[in-house]
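Presented as structure tokens, the chain that follows is alone, the form predicted alone.
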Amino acid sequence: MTANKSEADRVVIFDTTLRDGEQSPGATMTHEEKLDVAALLDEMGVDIIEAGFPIASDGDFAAVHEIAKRTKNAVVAGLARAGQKDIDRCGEAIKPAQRGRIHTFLSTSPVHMKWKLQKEPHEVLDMVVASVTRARNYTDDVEWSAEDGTRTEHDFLCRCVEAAIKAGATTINIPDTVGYTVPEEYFAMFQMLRERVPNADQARFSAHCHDDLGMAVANSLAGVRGGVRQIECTINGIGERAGNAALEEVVMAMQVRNDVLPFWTKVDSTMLTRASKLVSAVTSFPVQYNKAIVGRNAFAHESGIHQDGMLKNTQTYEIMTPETVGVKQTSLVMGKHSGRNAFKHKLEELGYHLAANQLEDAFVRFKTLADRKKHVYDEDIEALVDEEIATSEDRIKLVSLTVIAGTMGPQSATLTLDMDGRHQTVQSSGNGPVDAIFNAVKALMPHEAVLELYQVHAVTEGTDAQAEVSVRLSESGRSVTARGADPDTLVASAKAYLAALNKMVVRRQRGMQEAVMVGGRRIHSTDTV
């Protein structure tokens, strides 16, 4: 932002979410939710709403009468065509308002005026002046548009300009109602009409554009090069077919680009990503998850170079703080391709302090797991490394398994094992999958425990969720209880049922190691001496 604000370079913000953005098909709110989209406009600083289209129906006429009742810091504009009838009712909607504003608009484009108007351009220049000067019958601040602007004569278009000045309106806007122009185009039309336009400096010029290009921002700030000083934009960019300019990405290009875009606006950018969500939520239109500014992914890295760079400066890979709009703070997304030093920054953020083989075993682990899944959330690492823990000592490892299950039974389970060093594989059968896993267990294991508890649930949500297994072992009256964790529920359950027999084998070591030699003669702890 600039030192010194000079009111010259300040960018008005004007939003239409509740009416250019509620008319995307689907997009349509209910009153309530309007109320409370409109009580956070104006909370975080936008100058204009446009709280709707009051002529349209009795809901939009209550809607935007009760935002002008409630709104305290914003003007409340509402849309009207050029017809007598839009204006009255609009201008009878804003009464309530402590600023309102009447927003009227006519096309002007040749395809325009011959196909939707049917009109000549003379008849066109009457209802400009007409619809303008009965608008400044209600209130002082009267916008006028000039409908497919962009795509309008400039000889013609200079002439409504300055008549719909010259009749009252304090704010022209040119908006690019179809998407159309570009850049270079939509900055040299404003400076044109600022040149041409006798009376062009007693009014503010708008920018109001839609993204049928994907050019809608990069539109608006050329406008704003070019002279504007107030752009029309929505939450999110939703808006009629492609949408319009994007409130939260025109506010922060001119926060973050100051130095080639030295304007400045009285939005608050911390509050960008809850109005994002507000919008989301009560369209329930979701946002793109690299939508810029507010998307899921905008400070989200994987990448292992990426996430190296942000270890060392966050600098690196982003160009602003999430917490200047609104984001807790930029996330390590692990997956597959996640670098070693994210990994390692990863486990010592969750508590975890691993040996350089501990770590390097781990990794390999949560580079399988990683191509197996699409999210691994933090509670996946959690169960990998608490695993990998567990079994890093361990005598029986898995080394492979594969079941065949179903209505047609038995079922069986060929499974093959790591005993102290050796690999070996059996084949059982059992009353269900995991009584087959068991069977072939014991079978290449022999051994008297008693299974006491088998318990499963999700470490995550999704389809595609880690199974952690928990199994308790009973033998000779002790218990041990050990977890398994994997993709695969199987899987994880043959790992949790090897865990407790490890640490059965663990435990009959240290039995054995209770006893001592005396004089020569091997006594247990629990003789006489």
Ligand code: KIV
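Please read all numbers here as calculations on a predicted model, not as lab measurements. Numbering follows the first chain given and starts at 1. For clarity, a rigid core is taken as the largest C-alpha set superposing within 1.5 Å between two forms. What changes on going to the form predicted together with the ligand:
- If you fit the rigid core between the two forms, you'll see the Cα of residue 432 move by 2 angstroms or more.
- If you fit the rigid core between the two forms, you'll see the Cα of residue 259 move by less than 2 angstroms.
- Comparing the forms between the two forms on their rigid core, the Cα displacement of residue 76 stays under 2 Å.
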The other form holds:
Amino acid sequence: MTANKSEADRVVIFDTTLRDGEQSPGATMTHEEKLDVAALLDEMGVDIIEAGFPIASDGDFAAVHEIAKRTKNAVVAGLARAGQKDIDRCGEAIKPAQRGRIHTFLSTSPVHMKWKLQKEPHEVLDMVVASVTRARNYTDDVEWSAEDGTRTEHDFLCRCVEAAIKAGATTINIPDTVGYTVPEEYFAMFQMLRERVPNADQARFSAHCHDDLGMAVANSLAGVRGGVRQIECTINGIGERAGNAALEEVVMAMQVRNDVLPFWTKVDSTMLTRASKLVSAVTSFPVQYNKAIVGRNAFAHESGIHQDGMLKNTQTYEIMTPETVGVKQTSLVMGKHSGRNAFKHKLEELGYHLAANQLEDAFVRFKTLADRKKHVYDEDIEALVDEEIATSEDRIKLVSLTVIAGTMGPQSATLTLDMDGRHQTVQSSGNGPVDAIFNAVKALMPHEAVLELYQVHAVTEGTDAQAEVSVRLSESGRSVTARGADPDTLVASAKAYLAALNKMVVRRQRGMQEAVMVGGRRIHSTDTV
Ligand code: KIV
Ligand code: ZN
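Having seen the form predicted alone, please provide the structure of the form predicted together with the ligand.
Let's see the whole complex now, leading with the same chain.
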């Protein structure tokens, strides 16, 4: 990093994990999960958090509004199309923010104007002016985006950008909406805009790149060389289709190669791994093993030659230390001989402070795991404790599970659940062992929720690894995601399914309580109204 950082070389980081990221098919997050992600983004020094698209749904509105209320440092942005209703709804949503931004966009490419908008260029130009002007009634911080900007004719793009700035836009974003551009072209486009648009110096230019050709990060950095001082990106690069530029990659590229990219950001890079894990967990999108910066192999050295070099000097094969991105060295020291104190110490090192009874339960589970498993990694302990915290408040708990699987079929499951203190047992069959388990759960707890996602990950390596299963259920248009971990994949599956149902029960109860708020008086949900 440069010793004397000048404000002119600072690249503002605009995170859109909660908006463009959440648009990835299957990456829906619950309200609480969005709040957790926003809090972490704020803590790690992201400049702008695009919290959602308020007109899209009441849920999106509520998330933007709540994040606007809670965020301490970052600017909170909401997205709006060019219409009045969109902008007004967005203005409402960001109202509680200390610093709120309206991000309004409109397509400018010939193909989008003709087929999507069915409008002539002069009509589009009028809409640009009208939308930015309306947004300025709510906030001085207005960003305007030329959707499909990289496939827009330059003369028309210049006219739109000039008009948007004149109407009061302070940030001009030129998205590569379809991931089509290449670094040289994107660089030249910003140079062209800065040379040709007369009021270009009155706005900050922004890059927003999609990864359809795998160049989103390279394009964003080329944009910076062309004069861009804001990059729009997402944690783990999640986003529409192939995703957006990955925040962790753009931040680390400027940090590690500051000699050729002499720019800086305010992001605390030691929080990148934590952010990646959180986003992966709440979306149930696994991070590719060889993903730059945050993949589990990003700092792993397997070959003998590399290991030998690393032992002599880590710089032989590492261009950054794991610590700079917040990777803790995996430790193998915990095992079946470890005592309570060592376990407690390890938990504190991992950031857990459990109550005495939770600690005792977690310790018993750790001992059981250590008896079954040769190496107990930090990740195993994290999974086990997360599980412990989640189950301590559950109304439905797994008591026992026996599964008959294999080629002889039919596969069946005998399941006993503790439901509000009462034990109930059922036997069910199914098309495979997981189906049999889920049918057994359904027999004991009839419900209408639909299974949207079932995913198994191994938390650590080896056939004795802890399995972590993610399950997403949806009911009445709302979904919950939950995880369960166990060395037995089938037990982990049952736990994940039950955890999701428990979340749903809590949500239903919360919904009922809200529904019986009458005339400002809260009536207990069991009372009749
Ligand atoms: O990719 C895109 O064009 C967008 C805009 C809404 C900014 O996400
Ligand atoms: Zn986008």
